[in-house]
Each structure stands twice: as C-alpha cells, then as structure tokens.
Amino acid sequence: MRAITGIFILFAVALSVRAETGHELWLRKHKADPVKIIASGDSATLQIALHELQQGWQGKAGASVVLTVKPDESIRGDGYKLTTSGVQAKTELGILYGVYDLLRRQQTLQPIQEEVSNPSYERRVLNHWDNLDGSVERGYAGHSIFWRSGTDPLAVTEKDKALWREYARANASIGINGTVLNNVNASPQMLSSEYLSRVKAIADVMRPYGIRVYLSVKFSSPSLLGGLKTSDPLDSQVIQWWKNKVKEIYGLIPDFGGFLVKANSEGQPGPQDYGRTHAHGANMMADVLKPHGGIVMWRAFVYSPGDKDRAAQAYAEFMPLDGQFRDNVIIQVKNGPIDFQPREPFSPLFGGMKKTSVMPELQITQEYLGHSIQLVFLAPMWEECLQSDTYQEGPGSTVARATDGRLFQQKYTAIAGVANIGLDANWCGHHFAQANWYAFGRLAWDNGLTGDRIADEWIRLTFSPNPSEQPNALKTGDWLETFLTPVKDMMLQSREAAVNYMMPLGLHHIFAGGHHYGPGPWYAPKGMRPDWTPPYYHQADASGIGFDRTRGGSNAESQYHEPLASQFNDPATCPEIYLLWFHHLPWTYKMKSGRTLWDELCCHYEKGVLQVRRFQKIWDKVEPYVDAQRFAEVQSKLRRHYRDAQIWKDACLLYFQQFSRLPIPYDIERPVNDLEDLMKIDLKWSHHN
C-alpha cells in the first residue's frame, strides 16, 4: 500500500510539472546550475539580484559572476554593462536589470558579450485603470490586484504582499520602473489618509524592485475631499491644500513618483472649469511636487462635442500652450489622435510640441483589439508608431526620437502603457496577452527593438521545453522549426489580421457602443453626441466612404509636418493603410491593386477571417509542444476569435453594401449571417468566455 501511494505521489508531481496556469509569465522556473556570485553590498535590491542568479543560472556550472556597482561614462541612469565576468552598473537597480538580461540571454540562447544597455526612457510606467471597489475599467482579466470591495477593503494581507511582490518582479525583469495604481477617472477618495496607508504598503513591497508608485488624481479633490469652495488652480487655499496633501504623501512614501491627471476630458473636472488653461492646472501641481522630486503626467486626451474633427482637437488645444509648462510636467499623448484604434496615424502632437516634454501612452489592454478573447500581439503596432517619421527636425525625426530626449532636451522622459493585469491566474485573461505586457516593457527600455525580436524572446521564455525533461529540444532545432517559427509568424501577423477583419484601409471607431468589442457601424442612438457614434467616423453614403481630413475637409492633415501633410492630403500618395482616415472616396475609386475601393474592402475583410482560421490550424498543430492546460485554453479562445472575426466581416460588408449597392466579389466567401440578425447581437465580451 505504501508503494502504491509513493507511485501516485510521483505521478502527481510529474503531472504538475507539465500543467501550467501561466501565472509564472515569462519567468518560469527551470532547474538551475550552481553559480558563484561576487558582489559588494547587502541591500534588498542586491539580494534580489543574487537570488535570481541562484535560482535561474543556466550558464556553466560553478562559474563566477561579478556584480560591480561602479561609475562608467557609457552607462546612463539605471543602465548596465554586461561583461565577460558579470554585470557592471552605476546603481544597484542597474545591477538587477543587468542580471535579468543575463538570465534572459541564457534562457533564449542569445550571445552574451560585452555590451552596454541604457534605457530609452527614464520613467517606464504602467497605468492601471483600477477602481477602488476592485473593478477595472477596460480590464479583461478579473478584478484589481491592488483594490477590493468587501467588509475590510483596506486590510493588507500576506497574500496581497506576495502577489504585489510577484507583480513587481515581473515588471523589474523587463525594466518597468513605475506603476499608477488607480484609474485616470479617479475617485477623490484615492487621496484620503485611509487609502494612502494602503498605497504605502504597496510602495514598500515594490521599492526593492525599483518600482515607484504614482497616483491618478481628480482635479476637483480640494472641493470634493478637502471641503473647499473651489478647486481653482490659482486659488491660494487650493494651492495650500495640494501642498499639504503632497507633504502627507511623501511623508509616507519618500520615493513617490507623482500624479497622473485626466482633466477636462469626457466629463472629468479640470482647470478650464475655472477659466484656466491646462498649463495653469498642470503647473500648479508641478510646483507643489517639485521640491519632492515628483512629476505630473498630464493627459492630452481631450475633446469636446461639436462640429470640430475630434482627431484634430488635442493638437489644437495643446499646441498654443507649448513652452508654458514646467519642466516636471510631461504631456501624456495616446499613440494616435483618436483613441487606441486598431490602426491610426501617429498623433501630430509628437511632431508638434518642441518646448514641452511629451510621452507616448500605449494601450496594453485590448479595449479595441478583441479584449482577452482575441490573440493580437501589439508590438508591431507600437513599433509602427515609434518608428513613424514626424519630420519635426527633418527626415529621421521619428516618434521615438521626438519623445526620448534625442531630438530635444527634456528634463524627464517617459512612456506609459495602460495595463492588462488582473486577478486571473494567468494575470492577463489570455496567455498570449502576456506578450503585450512583456513587449511594452522591452520597448520602454529599448524603443528600437523589433516586434520580431520581442516575440522570439517571449515565446522562448514562455513556452520553451523544460531542459530537465527535454534537454536537447532547443539544440536539435525541432522545437524551433515546429513550434517557435509558426507561432511567432502567427503573433506577428495577428495585429494586421485584426485590422483586416475589423477596420481596414483607415476605417476607425466603428465598434458597438460601450464595450467596444463587436462591430457596430450602424450604432447611432437618438440624441447621442455624434462623435460617440460610428457613422461620424466612417461617413458612408451612396457617394462613398471615409472621413475627409484634407484641406477641403477638416484640414487635420495640416497638423503634420511636410512632406507628410501633402502626402496625406492626396489620395494618390496617401498610404492606403490610412486612406479612409484622411479621405472620403467613391466606392469605385481605383486602388493600387487595380481593384475598386469596394472590392478592396471585401478582400481585406476576407483575408482577416482566413488569417484567424490559419491561426487555429497553427495552434492545433503545435499541441505536442504545449502543456495541456495552456493549449486547451488558447485553443478555446481561438475558436471564439474565429467566430467573432466572421461576425465582423459579415456585419461590416452587409452594412456598407447598403450604401455601395455593389456585389461582393464572387471569389470572396459569402456572408453566413443576415444583417438584421447581426444588428440584434450584443457581441460583448464576458469574463471567462
């Protein structure tokens, strides 16, 4: 009986090795070889570096690794130098980043040679849109890891601390060094003493990993929380209230990062409520934070109802203020001028503001790209934005160079990503959504990395066979050819596939209302402001389709530098990926392929659906190389992904066909749904679907 029990235990252990929930992310445990570490100092951060080396060393058994904190002209900030003997950095945090890089290179079989790695941006920050009741706006992976409702929502448990520690470790491993703990649509209670005590507990856990905490704040907090009669940024009592609050925060959290502010946007209060400008509001906060080393990240996501083109409003509102902001204010700008669409041209503010620090805001959570249902790898989209040429200072003035301090002197440089993290076991709701968290961190550290490089790393770290079980799998090339290559190809095509079956050729914002998951090109409830409805953006009618932003239309193209403005203005030179963003064109307009615009739209929708069908085939074929749990969960997501891509195609083609009155090309598969039925479907995301 005892022998049988022993066999059962061994069998259970064997199964547990193969079954994975995804909770370990790209930091999966492998059997480590012994290593000798030589380091001076004994800080909490250095202890983490030593522990990571001991638990993850994949190099020569018994090798010596030297960790040296020493100045070097080639190393900036928390950068580091990999050497033949170990890691050198100016700071202990730089040592930790270097250790993670060293281990990453070992695990992905990349060469380890003498090399300096400096961060592209000083502040690399996740924005959590987490509410104090534990819900997450645009969150698709369960409730908040920071906040919860219930009988004692502010109690800090050991379980909380353990989870925050895992989160901090994951961020540090990819170079993220800041986190905004709450929603940009902030509650004034965030700044109450009760909630600040929990912020302190979170900050204490994060600190050894180099993670600073930031808070989103409601501009009207002096009135709503402090009981003042006004929140006017020029009022002396208001200024004093903020000074007192900031002093309280830094008394609890000496390394507090600063504030993120959404003001005068989508109904949120702001300085314009008191006849003041964004500069007045941002500068007031910057002044009270500056003595403590804090910054203000002031969002440029502003637009008002009216006849103005929404895509042009942020530029029109902020450009006159260029040069009026304090040096510890950074204007946080979404990658495109509308709102995290599947494809947009870059925001012209990146090529406009020269005297003000500007930081990109990317959306990791897939609000407009399939939530946690659809497999969409976002690194190619972000690479497309960062490498776009603004022509701000002539050719080569990319968005990356315009925001990381290479073109203009910025006291602070930063980049933000709206997080996709929740309490789901795999953190992100979809195993492949983890790749977008990883990709943001890697691009924030090095904004010149390619999506191909990032996908390759992430796949190797997340899915490579356990060396103790399959010691020769990576060396023989079988796993590389049969798993890594097709899965990487699937990831790199996935964003373009989503654009194809959702909004090709520059179409944008034609989602169903509210949840932004399914198609809704017809969505226009009576009385709703036009710029919250898809017809405002696609402008489909009998004469054609697309939003006219040329000189004869809204003139939004003029916000870009030449030669871009002229290129965008002419449909013959406008890149076809942005064609309907800038132009309203006839259904029979001739495309570069020789097809009409209508036929080209049909072909793109068809191609997108076929791409997702191919993703299913790729994933099914790699089943032998993936643990059963993660394989089944991804397979289930891909089934729904394909069904919903088909719905997108059918809904858009049948709806737009009402205006084009043209047949769907005969070599395109027929729609399998009726438009009347599709218009009744509420194809919204639901958790664990």
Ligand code: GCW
Contents of the next structure:
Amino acid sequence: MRAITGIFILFAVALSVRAETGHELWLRKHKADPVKIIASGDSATLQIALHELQQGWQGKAGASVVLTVKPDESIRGDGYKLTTSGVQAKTELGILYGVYDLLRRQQTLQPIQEEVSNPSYERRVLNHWDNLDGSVERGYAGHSIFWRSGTDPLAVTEKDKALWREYARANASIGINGTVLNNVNASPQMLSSEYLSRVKAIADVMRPYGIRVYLSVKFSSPSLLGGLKTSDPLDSQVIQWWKNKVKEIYGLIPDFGGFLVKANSEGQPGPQDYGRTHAHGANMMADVLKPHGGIVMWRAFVYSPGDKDRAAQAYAEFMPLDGQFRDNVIIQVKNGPIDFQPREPFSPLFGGMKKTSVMPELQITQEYLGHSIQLVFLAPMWEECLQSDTYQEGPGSTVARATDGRLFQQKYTAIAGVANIGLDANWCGHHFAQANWYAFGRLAWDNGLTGDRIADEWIRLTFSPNPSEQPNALKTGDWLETFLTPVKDMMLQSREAAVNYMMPLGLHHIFAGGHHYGPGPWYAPKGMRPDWTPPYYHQADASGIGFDRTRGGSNAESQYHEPLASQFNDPATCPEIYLLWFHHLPWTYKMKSGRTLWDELCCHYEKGVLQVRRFQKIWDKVEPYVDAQRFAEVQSKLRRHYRDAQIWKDACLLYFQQFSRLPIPYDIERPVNDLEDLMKIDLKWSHHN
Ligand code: GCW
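The structure above corresponds to the form predicted on its own; please give the structure of the form predicted in complex with the named molecule next.
Every chain and every other molecule in the complex is listed next, the one we just looked at coming first.
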C-alpha cells in the first residue's frame, strides 16, 4: 500500500511540472508579490530595474524598495551596495546589477544583508566567434543570433530585436557588460557601412542593459575593404583610413567599446606582414581609438610551425614587448599556453608581463570539452586557473590578482569568454551548458567565487520547483537533498571526469583533427604541420610518453617564476595533473600511488567512464523533479556522453598500448571496441546526433 501511495505521489509531481524549453535560462518566471519602489531618476536602465522588481519580487509583500544613485566611497565602478531598504550605486547600471542580485538572493534563499559588491574586472566581455554568414566557429548551439545569410541578411526585424533584448537581459543579470559581435577570424566586411548599420541596431538594444558592443577587425581591412595598397600600421594613409572608420563607428555608436584583434595567428594578417611588431599594430589602433574612449584587445594566441615548442611561443614573442603598449591596449591571453585544453597549467604571460595590461580569455563554448553533447561544468577549471599562483610578487600572486589590477596598476581590467550561444531554443545546445555562460558572468564579476557556489546558485535558479505550478513539489529541505546535492555533485565532478576519459595526467591535444570532439592520438595525415597533429603533443614511443618541457627539453618551464619552474622541472615535485605536460617518462615510471605510469593512465581512463555512468544514474533518479522536456533532453545527451567517453578510453588505451606493450590491469574493464574500428570512426561534432 505504501509503495502504491509513493508511486502515486511521484506521478502527480511529474505531471504538474510544465515542459520547459530552457529558453528562460536562469531567469524563469515566478509568481511575484507586490512591491513599492522609490527610485531617484527615470532612465531606460532604471526602468528595467523597476520592471524586474515588479515581475520578480519574492520578498515581503507590499515592502518598499529604495533605489538610490549616490556615490559612496566603498562602491567602485558599476558596483552596488545592498542596504536594508534597497540598493545604492554610483551609476544606474549599478542599481540594475544590485536589483538582479537582490532577486537572485530571494530566489536562492540567500540572506539579504548590508553588503557591497564591486566587480573584479571593469570589462566583462563575451567573444562571439560568429561569422557574417550566420555560421559560428566552434559553435554547437545553432546559428548566430546576430548574423544570417539569405535574401535580406541585414534587415533588422522585431524578432531580432526581441531576441537581442533577451540576450542583453540575461547578460546584465550576471554582470556581463560587453560583447564582441563577430569572429576573431574577422571578415573585412564587418567594417563596411552596411554591416555597421546593423551593429548600430544591436548596440541600441544593448545600451539600456549596460552592454557595449565591440568588433573583431581584420588587420588588413585598409587594403581589403578600403582598396589601399598596404595595411602597414605606420603608413599615414592606413592610419587615416582607420581614423575615418573609427569616426564613422562612433558617429553611429557613441559608446562603442573598441576592437578585438587576432593578428599574425593561424594565417590571419598582422603587423609582421609589414615588418612591424605586435606593439606597432596594437598601438596604431589604440591611438586612433583613444580620443573616443575605445580600447584594443590584442590577442596573444600566436604560434608557428618550426622547432620551437608551441607552448613557449606566445611568451617568447610578447615578453620582449612588455612596456611598449599604449595604456588602452589589453593583451588577451588564453588561460593556458596552448589552446583551451581540458587541462593546462596557466599561461606564463599572467604574472609575466608587468607593464602591460593583460586579460584572461576563457572558452565557454566547449570546443575541447565535449561540445554541446557532454555535460561538463567549466567553473572548476576557470577557478583552478584564476587561483593558480604565478609567484610574480611572491606567494599569493594569483592569476586573478595579476589580472584584476590588485597586483599591477592597469588602466583597464578585463576578462573575455568565448560564447556558447546560438539560435537553439535553449541558447546553448545543452541545458547544462547554460551553466557555463552563467559561471563566466559570475566569475567575471567576482573572480574569487567558487565553482561550488556558482553551481548551487545556478541549479536553484534553473531547476527549483515553482510552488505555484507544483503544489506537490518536495519541501525545500528535501529538494536540496534529493535534487540539488546530487546534481551539484555531478556538475562539480564533470570537468575532472572529462580530463580522466580524455587526457589525464597532463596529456593534451590528442583530438582527432578538425572537429576537436573525438579521440585521435594517431591522427597525423601526411604533410600536415606537426604542431597540428597529436603525436607532436603526446610523444608516445617505446621509451615512454609525454612532452619534455624541462631544462633538458624545450625548457618551457623556465617561463614560470620560481619556485614553480623548479617544481615543474622535476617529475618528483611536478603536480601529477601536469606530469606529462612537462615530462616524457617511461611507461613503468612509479607514480605517487605506487602504480606504474601505464597502470595509472588505465585507472584514470576507467574512472572517467565510470564517472559518466554515475551521472546517468544521478540524472535518472531526479526525473520526478524536472519537467519532462528538459529531463529527456539531458538524459539523451548523457547516453551519448557515456558512449563517447567509452570510445575515448578504448581509443587512447589501445593506441598507447602499442607503445607500452603492457597489459591493462585485470581489475579494469576491458575495452569494448577494437582500435582498428575506432580509428575509422569520425565522431561527428553535430549536436543533433
Ligand atoms: O582554438 C582554436 C580554434 C579556432 C580558433 C582559434 C582562436 C577562432 O580551433 O577555431 O579560431 O583557436 O582562438 O583564434
């Protein structure tokens, strides 16, 4: 009888949950209580704040909230102070941020007390790798929300504007205040007057939400678009061309943010094509933008084929330029020295450059972390990077402090995240990929937040039952235990799981070429640049595995400050998570666990697969508390996630076993695939598979 009642209740709960597409993100509608708002001023931004309070208030019914724009020495930039009576800020945008915080606290049942909140970085920017034809480079959530092909690609419709408004609101709610609208592999057409008119339309929608637009520009635009003979940054006609273009942009968009530039990188043009340095190129643009208040975000993602270790190249190229950049240039540096791998040590340029502003670039889109197929929560990875100690000014010189102005005087501070947003109904392709967008915004605002705290907030906002719709929903305490705790646990483990089944112990870039989704440790087509093939990175042979970056090898470890350099240089002190990043070691090398390196690798691959299996079980168990649509969609992604994790394990172990010639330990599940078959599979990246 008991069992029957139990089943009946579960059934009732499941039925009462409305299907959700996920389009509302972490801003799902709730029944609001009445609230009285007293606001000084009446701008478009304040109107939004008012509206949000009216739509979302869950505090005391009929309470008064005072919104005061007034300086206070504890408030910086667009920061704010929550008070017992409402929100105080220096700027109207600060008020809006304070209101979002207030509402978030109400929904997530966090205490509301007097507290100041200031942003870690002044510029908190999304980078869209969106092409003007509507495709998205490394995008797994459908086409661009900004650009499209077709008969009238530049027409601005009401539907476009409504979507951009939702996007702006979502970003503002987590403190993001800038967006680069196009791919760093930029088309010169971006700066044509036709496209600029669409940029203006986008900027007009973003403005009240405090979001500035920026553009990626192609360095050779003066020649390609302007018809000049050269794009040499020291040529007076070239400089004049940029001046005119920038004037045109600011005529349309007075608060335009500035340019993002990928130059002399992966075939993109740059100042070196004219015998000039990165500093010449960046400074020319900076000088042109300066009178209008614009900045240049200049990427340090440079490497070329040759003998030099790819991991050491960006540092080698940019360090000699330290001190040569204008104060409105910020060097944009990817979190690791290679390329957004599942795990890399932090880039030595953080804490390296002292006289130049440096900003971290994180990748929200999961290019190397399972696309929008796999559930991988990235906050722990970003936290790991931001909290890494560079030792630049002694212990405690974390990447966070070295980039947010606490360690060095930087005129501008910034952080960028490569967006994972597209036209898919749920924006990000995977419901849990929304958490990565959310996490980027929250960390950009407060780079000391933990992944745990962010996951907690996000789950509550995204999945908590709506009492008005779910009268049978679990009581809060039970929901926390039955839903929040296991789901959070799954999220927090998910990145380490991916490292385990893809590239444990410091392995990196062993993806199949092109799509960067499936395994391809063998991938090395004839004639291909070696640094674009996995054997360059894993160096597996009969003698062992790993990339030797020690003093006897490429010496990349020397780019780190002591005591790190020596620590990394010695396998006995190198953290095992980075072991094969810095060392080429014999298969029988003794690990801290007492196991051989080969056995340890096997254990990690095995563990990763089992972790994903567990995620499936966790998710299946929470079915009664999730609406049917989101439940089924995540469940189906997890099925594929598990299958592909198994493929990763089998492919890597069977491939490396050819070199190690050692057996897979008996207590480890045998591979279920054959290497020959695996080498033929092309795991397509499409998220619709
Ligand atoms: O991660 C690599 C990607 C490229 C990308 C490049 C970059 C936009 O594979 O698709 O190009 O990095 O960051 O510039």
